[in-house]
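Have a look below at one chain only, the form predicted on its own, in structure tokens format.
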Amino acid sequence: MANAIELIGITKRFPGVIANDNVNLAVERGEIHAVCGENGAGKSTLMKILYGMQPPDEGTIKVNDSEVKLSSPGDAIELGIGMVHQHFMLADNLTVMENVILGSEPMKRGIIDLDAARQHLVEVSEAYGLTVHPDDLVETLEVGERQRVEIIKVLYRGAEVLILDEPTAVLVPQEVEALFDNMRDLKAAGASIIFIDHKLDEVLEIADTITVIRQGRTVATVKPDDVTAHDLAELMVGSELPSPQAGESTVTDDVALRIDSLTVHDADERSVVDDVSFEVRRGEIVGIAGVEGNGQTELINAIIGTDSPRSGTISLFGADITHASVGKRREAGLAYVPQDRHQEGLLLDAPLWENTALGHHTRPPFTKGIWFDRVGARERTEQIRRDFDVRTPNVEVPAHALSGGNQQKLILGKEISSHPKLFVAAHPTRGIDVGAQAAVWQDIREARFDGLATLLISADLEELIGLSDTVLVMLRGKIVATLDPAEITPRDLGAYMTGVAVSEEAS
């Protein structure tokens, strides 16, 4: 079959970094092409070279067997490129439509044309399968939803190529499969999708073929019936693939966290965690599971305490710090990893051990009495460094510099080797690859076994399933369920979180 898009030969450098070496992908049409590798190995930038973000140092693109020069995202939509990022680009207060037609809206006599607009919006989602409601406010939608209108908006600026980066990151397994139903409707129809992900059973199950990239080039191009998960990762970085069994319980007596009927209420005075009541131990880790947009962005942000209850208690190994500020939190042994590391978690312009300091500079070995110490600083990194494996020249480059699992191990060191008593970590694997993951996951399991209190809020329902003593489901800003990991799947979670098992318990 021929191509619909190819990437011959190409190259690209930055300042002492090669990200991509000669690397060479073929997708033909209508297929599911996987495209696998560690963070840093490049996929990233290649995605950018073919979507016209940036330009190749050398190779050549060709697209429907034509050599092309893509100089903006523009180039690439009119030659059928289309990109769904990780992160959804919607406007919240629009509706579906006017986020599907923004910045290509249909015009007749100076005006936008909204009948017009309706028409193509339903032709292109009846066309592919993809069912949405054009007048639906885009806060009202759930994740997979909102993810389906991402999908529409490239479909309807004429994509035939679609790059779909790290789609199922934030779904649960019900709405995987609805993705991944969708993914098969436009392959029908003739689309062509690269498929970007580090969950290597997803890949397996939806891709034709898989393209493994690793330290900037291509290593190999395969079929899933030939490989499995094991020999993916192996591909990947040289390792089996990890599992994030935490091991023999080392759960004690001794309170470290208790919530107590905690309230928080939104700007619009809706109650986002409503009566929420649990308890994490020394030696354990309670982990929440639940569809993004339940209520755990709200509980963390009451916890770490960027955000007041409106009523309720929380208190650390039995002091009251509902009210305390996040520095008095800190100080009381609180670490807090948070969801999204760029706009949370470092300065990425600053360098590694200014980013060590963070919520730290307090104290030593940051202090030397009421200056700031560089050098007790500096040393503190590269111990981070070498104890928790990040990768990294020297510790003076910028934080950006460093690979999304490079920087979330940075994160995780600074946070554990502070000796917290409650450790808080959010969604703590997402965009990293499986190297990376194994690392971090390692780490929680150490510092569970030496006693740490840990709540995990994740998106991943192994890790959930496998790191935590104790799971429990949020729903509508409500503690629905209290699982025990050992008895159930992943499937069976989704079904908690969705509703769908809780409804069948309450019949």
Given for the second form:
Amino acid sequence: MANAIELIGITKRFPGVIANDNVNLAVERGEIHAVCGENGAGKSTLMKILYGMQPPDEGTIKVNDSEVKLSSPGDAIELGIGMVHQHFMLADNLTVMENVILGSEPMKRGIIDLDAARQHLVEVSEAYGLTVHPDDLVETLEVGERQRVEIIKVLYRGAEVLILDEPTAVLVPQEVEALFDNMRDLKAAGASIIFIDHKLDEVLEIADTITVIRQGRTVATVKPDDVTAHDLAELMVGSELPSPQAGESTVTDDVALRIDSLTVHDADERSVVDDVSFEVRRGEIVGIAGVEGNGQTELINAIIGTDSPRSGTISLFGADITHASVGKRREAGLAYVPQDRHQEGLLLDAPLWENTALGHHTRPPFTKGIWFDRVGARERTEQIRRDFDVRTPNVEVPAHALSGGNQQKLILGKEISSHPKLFVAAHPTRGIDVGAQAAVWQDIREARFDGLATLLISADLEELIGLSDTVLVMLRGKIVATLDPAEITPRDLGAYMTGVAVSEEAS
Amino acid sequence: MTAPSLRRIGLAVAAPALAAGVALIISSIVLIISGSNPIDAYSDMFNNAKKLETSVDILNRATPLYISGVAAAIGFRMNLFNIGVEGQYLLAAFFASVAGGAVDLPPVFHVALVLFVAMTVGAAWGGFAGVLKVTRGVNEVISTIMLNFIAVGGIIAWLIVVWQDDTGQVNSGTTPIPESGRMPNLNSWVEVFTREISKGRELTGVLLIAIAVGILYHLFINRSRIGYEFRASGYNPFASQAAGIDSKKMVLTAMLLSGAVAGLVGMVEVLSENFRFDQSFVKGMGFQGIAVALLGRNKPVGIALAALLFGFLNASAGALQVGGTASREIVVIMQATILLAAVIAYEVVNRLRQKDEARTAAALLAESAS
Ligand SMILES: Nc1ncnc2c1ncn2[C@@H]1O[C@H](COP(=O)(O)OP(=O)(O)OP(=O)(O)O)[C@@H](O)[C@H]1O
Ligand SMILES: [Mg+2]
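For comparison with the form predicted on its own, provide the form predicted together with the partner chain.
Shown next: the complete complex, the earlier chain at its head.
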């Protein structure tokens, strides 16, 4: 079969690292090709090169067997290549349609032909079974929907080769299934898809061919039928496939966080968190399961203090913090891993050592009286780099120079190493490779052993079940079930999350 | 010193040098088109600058530019485009002159009072834009432009007539500040190293205030805890909010500080040249400060170099006029081209530096592999 894409001997260097070192990748027409590899292996970089965002230092790119030179994404789009990035790039305050046509507006007599645009958009979304509402504001969409918009945006431009960088990281299992159905439809329609994923069972389920990259080099190209998840993990990181295990219970009787009848309203005065009550004790991990958009975000915001609740109370070790400032809560021992690391977690243009201080900058080692302690901050960052295996040439590079997974490791590292008392972690292992994932789980377990109270929000149901002492299910702003993870499977949990199953106590 | 670090220093100097070169070429072309000889014009400028009196003039001109540049830079570091330095410093200078002319105090206290009034008025006027932004979401560019109009065209234009001293002069302004409220000049300090400065030229004492402003700016923005919060909020307000940094408080702080520093811009005139505010009070320092801050990349030392360069060009305008080699407007064209060239040069050199670092890294890796 003919190759839709061929990358030959691609090399790309960044200050202090070789991101791609003589990489080869061939994608046949009409196949789903997975690219796997540990954090910082160079996957995103390779895709950005194929999409014309970054020029390779060496190597050739062939599209439909003829050599091409891509100097901008415009060139790639022209050749029918489209990309959905690891970190979404939609304009929040525009509608779905405006986002889709942005940059390729159909013009009629010098003005944008909105009717033609709408018609084309509807055609594209129907042809591939991707449902979106053209007039919705993007900021009101959930992640799964945002992703569909990103994909339609690419298809709208006539892409025949789709690059999806970690498309499933932000999705719950049902959404992953929906995405895979879309991908199969696209493939049936003749498109080729290259996608990156850290979840190996997903890769084995959907891919036709798998290429594994390690430290910037292609180490293997395999067929899913010939390998197990185990083999893949070994190829990627050279280690065993981990699974989250909570181990012995360390739950104490000390209540760390108490949420009492908490109600949060959104801008339209709807209750997005509706009369929620629960407790997290020292040494306990409470998991919250739920399809995105069922109030988890608002609940977290109320707990960390960026949103104020309509009624109810939040207390930390007996002290009422319902209306305390974020800073006060931080100083009282709250640590927080946000769900969107770019928007809420990092200062992308600042060096790593300034990033580690964020949220802890009012305490040592980041401060000395009224001064910011640059030496202390650098030392702490070096320590995090070692302990959490953050792959970076040094701690002076800006945060945007780290790969997605390494950014996540930095955030986790800075929060865990602040010795918190309450840890609110939203999707802590999102985008982290299987090897590093095991280490993160180990870190959380160790902290739990030392008495840390953890509130865990995750779309990874195995992670939720494996780590939590108690799992709460949120649906339409309410806690609809309190489950013992020892007695449930991801499938059961999925049923509760979508409201198919109803717990006895709630009904 | 190793070769790579030498090259790094080379690259650091490259950007300003490149900018200066490009600006020189463009200015020469403009000079030729306008019928002047560029070589003559440049040599006039440099010969003039070599004179001790001109050096003093340059420092006097650079002083308010530096303070104005720092005021603008404080906003820039927070992604606030404070266009209002102009209105802030004029209003501050006006009220400071009025206050200074109205009282009689012992020397040090008198000057302190003038400075205090200037900073307070500047902070208030800047803070006003900050409050509008924080409470009403009004963009600071729009609010500061309007506040400039209100300050200059409204308040000052009205009060200067109401409060003018009635000595019956044509160009009348506020009551002059008495001797006790004036800043002594620094001539005697300079003359320790040089010959006597000719009569009529005085090195402004406000230069010391400008230096203090620069040092404090550095300590604040780069070394203090609140400076960190400030920069973090400028980088990413959402992440900072989640980290316990109140971004509204930071916006307000930025506008207050920027305004307070802006209040000092007019002090050279008020404390050591004119001693009062009149119709001919020097205008435009606020806008030049924006250019100076951009050229100096918001860095304390960078702004100083940029202020000196602009001071030199401003001081040259007169020399060109007198010498008849070119029209004084050429100076404005040079300032604009330097700024433009600098913005481009920084970008080019930045890319070169990245390429260079990547190559060094690759070489190191190759070495360690073999
Ligand atoms: N703009 C940049 N500047 C400097 N270094 C960069 C830049 N982009 C990527 N890198 C470096 O290149 C390497 C590869 O990064 P890349 O983003 O391709 O990794 P990845 O395989 O996508 O990892 P992840 O699974 O964590 O997303 C990393 O070491 C990263 O630090
Ligand atoms: Mg990546």
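Computed from a prediction, not measured in an experiment: that's the story for all the values here. Between two forms, the rigid core is the largest collection of C-alphas that superpose within 1.5 Å. Numbering follows the first chain given and starts at 1.
In the core-superposed comparison between the two forms, the C-alpha atom of residue 99 has shifted by at least 2 angstroms.
Once both forms are fitted on their rigid core, the CA atom of residue 115 lies 2 Å or more apart between the two forms.
Taking 2 Å as the criterion, residue 383 counts as shifted between the two forms: its C-alpha moves by at least this amount when the rigid core is aligned.
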